[in-house]
Structure formats: structure tokens, C-alpha cells
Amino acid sequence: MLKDVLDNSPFLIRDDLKSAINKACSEVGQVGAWLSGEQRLAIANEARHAWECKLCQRRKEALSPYAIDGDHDHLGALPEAWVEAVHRIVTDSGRITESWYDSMIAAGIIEDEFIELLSLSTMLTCIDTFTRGIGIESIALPTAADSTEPVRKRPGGVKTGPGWAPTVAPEDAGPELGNFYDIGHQFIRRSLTLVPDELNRFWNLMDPFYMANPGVNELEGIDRAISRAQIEFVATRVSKYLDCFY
């Protein structure tokens, strides 16, 4: 069980956190906006088995990722765009492209597709960067649901930008997305809001293994074990490392 990993760490983990995993986990072979249960499955197995790829390893280490060719190694249930933007985001996301995210879409990938898929790798690196960190095993991923198919349907107010992908402005936010523009408007928050769905599960997971807002506000009295100054050291740190400019 899922529960189970969590409960064996060597570390305490805060049950916000261990809940939001679990429910991350469990929700990976469900049905989603613009993708099957058995696609999402697909998605996460690949986001796991990206590290393994030799063509990634080696563009990894090159100046330039778009000077090596090859073919990805893979596990052979995705088409081969879908492999490639999997690959990119969950091992060398910080040399991706606006020309690079145009040729995906000029591969069929639907820009929605898209969005949902980049979320789902996302999920899964961040958990198992987390379960590796603190020593334990790979959450083990359920099977897909069921065959129904998803609604795949755009909430109202969508507009191109202002990054490459469509996305929903404040002002033009409608009923799909609920409350989610209360606490006020980040670009990085907003950059899911083409997939509703997904929007909320990503960030269902991201606000516990960092803050939600308005905490991200606050300077002190946090429920963390370390202080919010060590917090931000640590996150600069990573986004230096990983090359992450947001």
C-alpha cells in the first residue's frame, strides 16, 4: 500500500504531506481531463524510466541538447513526441524552448495534452526525488482505473500567453476554476489553468511539500521544521543547480 512506503521513512514525514502524496499517487491511472487512465499510467512510468535513457544522459552532458541525435530508450507505450517531451521536462527541463515546445505541438501533441502531461511528470519527479531523498523506496503506481473517456473540454476565457502555452487570466477566469485567483495572481500558478483538473492536482501536491498560499507571504510562525529563511536557502540552492530562472 501507498500508505506503507511513507510509514517506513526513516524520517517524520507531516501527514499534510503524506496525504497529498498518497492522493497523488492513487489519482496517476484515473481518468483525467485530456488524458485516459491508461495514457496517465504511461506518462509516470516513463517520467521514472526518463532517468534510465542514454540519448538524455548524453544531451545532458553536451553544451547544447539540440546538437545531439538518437532515439530515446523507452518503454515502448507512448508515441514518440510524447516520449521526447516526457524525457525533456523530467531531465533537462531547464534548457527547454519556446521553438522546442512549438515542434511538439506541430507533433500532434494537443496543447492540452500537453499541459496535463507536463504536470504528471512533474508529480512524479518531484515525489521520487522526494522518496529518494529521504531513503526509501519508489511509491509503487496503481493500475489504470478504467477505460472512460475524458471529458476533454477547455474552460471558458482561455487566451494565448503570455508564456507559449493558452492559459486563463484573472480576469477572464470563469467558473471551472473556482476560487483559484483569491489569493492573488503569480504567473507560475497561472501556467496550468488550461487543464483545470490537473491545475488543482498539481498544486493539491505542490503546495504541502513547500507552502500554500498566503504562507508563501509569511516569515514566521510556518509549520515547518525549519525556518522560512532555511527554506528559501534550500530552494535557491535547487533552482541554482537545476538551472531553474523562474
Given for the second form:
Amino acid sequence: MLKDVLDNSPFLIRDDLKSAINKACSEVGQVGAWLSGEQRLAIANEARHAWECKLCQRRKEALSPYAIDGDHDHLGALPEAWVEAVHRIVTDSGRITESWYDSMIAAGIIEDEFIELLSLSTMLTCIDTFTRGIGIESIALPTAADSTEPVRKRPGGVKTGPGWAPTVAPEDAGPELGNFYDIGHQFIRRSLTLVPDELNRFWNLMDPFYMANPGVNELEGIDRAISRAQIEFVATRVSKYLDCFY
Amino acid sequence: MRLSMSGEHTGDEYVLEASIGADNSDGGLPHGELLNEFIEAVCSHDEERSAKARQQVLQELGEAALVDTAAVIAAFNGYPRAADATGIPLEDYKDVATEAMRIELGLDSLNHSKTA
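Can I have the other form now, the form predicted together with the partner chain, not the form predicted on its own?
Next comes the full complex, this chain leading.
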């Protein structure tokens, strides 16, 4: 079923991109490193639903989202703090602050769970943005979840920073990170290293959407149908749309 | 930063304001105005506007460009969320390299990172 949507696209989609999207969608209901298949499926569905939330819409229009109280419109499958985390990441990530992050952890979300929730919500948002962009229907998510329990084990070398979430720096990376840092160690690559399995899922999707390192630093020879300047124009414009400083 | 570097590399001069919303022109970039419209339509979830912009991208840039543009829009719905939700700052070398550009474009107001 997942494959049919992309195969029936009126436009030819690169095989690497199609394969990455199919893999990401098929893994939504599988057990994660810290989250069960059921939790992951609930997060993905909530991420898709967040755009319909009236509270999030009011907050988005407000000068500060932190000045608007209320209840989220949600699907009822996740604890309150998890709903807040998913909705904020999906609908207003550019105004996330350290205080907000701390409040999510204080509300009971384990830091590792937060990273997996962040990655999953974000990947689903990216996939939906792509299908919306080329004008095809959203890809149906799996209906059944894997019942295996997550291992819930941290990699070695974890320290807080360079932001407010814990990460593994290149110099501290152990075998759990494999060769991840061999092709680049920008902070954005480091941001999800607390959960290596999820890190790999995230970048396996992002690389074909944009480009894999070291191509990121090349100004010519990019195998895409728009120019490097056009790619970076789109990148900058979308980042600004999301109020992203980085 | 890479848009600026790309322009320096090819000898083209781009109006960077066009990439951050202060200027809706093409910014000196081929089809920049059309790309701007497509991005705005997709990111705002406006189906009717998206359909029109998509047709224009198809006609002027072709099918592969439509897919690649939608893919980059998707990608940059990802990196910012990962960056902003974990509070990562700019690396030192980017901080130095982009200082003048950030001041010119007023981008520092968006900085909610750990070092803000």
C-alpha cells in the first residue's frame, strides 16, 4: 500500500528518494530505540493531526506562543506533554526555547524519548510536505504496530551540548555511532546522536531529500534538476518560513 | 550562507532578502519568484495556491525540477525542526562567516539557541 502511492505519482520520483520514503513510512510502526511501535505510530498520527489543532493555530498567530493557554485538539493516544511536544515541533518549532524543552523533560519525557519523538514527528512532516508539494495524497501509515519492547540503551560518550539536549560529540563517539561522523560533523548532524538508531533513520530520509555529505559542500556537480543556487534559495526561504536561525 | 557562496562561485549577485521574505522578487536568481511562490503555497498548506504554483513550476522548469524542489522544501522542513528543538547554536566558523549577513538581514532575532 505504501509503495502504490508513490508508484502512482504522476511525476517520476528518483528511486533513492522513493526507497527512503517507503522505508521511513514502513518503520513508523516498528519498535524504536526508546519508543514502542504503538507509541511511534501514535506520534506519527499526532504529528499529522497537529495542523488541525486550534490551540496551535492561535499560538502561531500570537506574538509569543507561551502567552496562550488552552487544550490541544488531539487524537487521545498520547500523554498531555507528548502531545504538546509533537504539536510544538510540528507547528511552531522556530520559537522553541530551552525553558520549554526543560518543561517537557520535567513533565516526564525522557531526553532519549524526546529525541526519538522529535525525529519521528519531523520525518512525518517532511514526507507529508513532499507529497503535498508534488500534489499526491498523503501516504497511509501502517495500521498495526510492532509489539517488541524497545531496548532503551544510551550510547557511550553522551554529554549535554552544544544545545540543550544531550549529544555525542565526534571525539566521544563509540561503536554505536559507526562511521556517522566520517562524512561531516556539523552541529545539525550531532543534534540527534543521543539515539543512534533514530539518527540513522532521520539521515537516511534527509539525504535523498536534500543531498548527502560531502555533496553539501560542493558548489558544482550536484545531481539535481535545479541549480545549486536554486537549491540553497529554496533551503533558505523554507528555513526562514520556519523562523529557523541555524 | 551557501546561497551567498554559490553566487560568489558563479559570479552571480543575488538579493538575499528575496530568500528570507523581505523581498518577493526573484532576487536575481532564475525563476526565483516562481520558487518563492511555490514554497509559500506548500508551506502554508494552501492547496489551491499550491496547485497553481505546481503547474507553473512544471511548465517552466519541468517534472524533475518539480520533484527536486518539493524534496528540498521537505528537507528544510526537517533540519530546522531538529536544530530548533535541540537548541544547537551556529558553529564558530559559521558564526564568524555569516556575521555581516545576519546583521544586514536582521536574522539574529530568530536565535533561540543555547548561546542566544
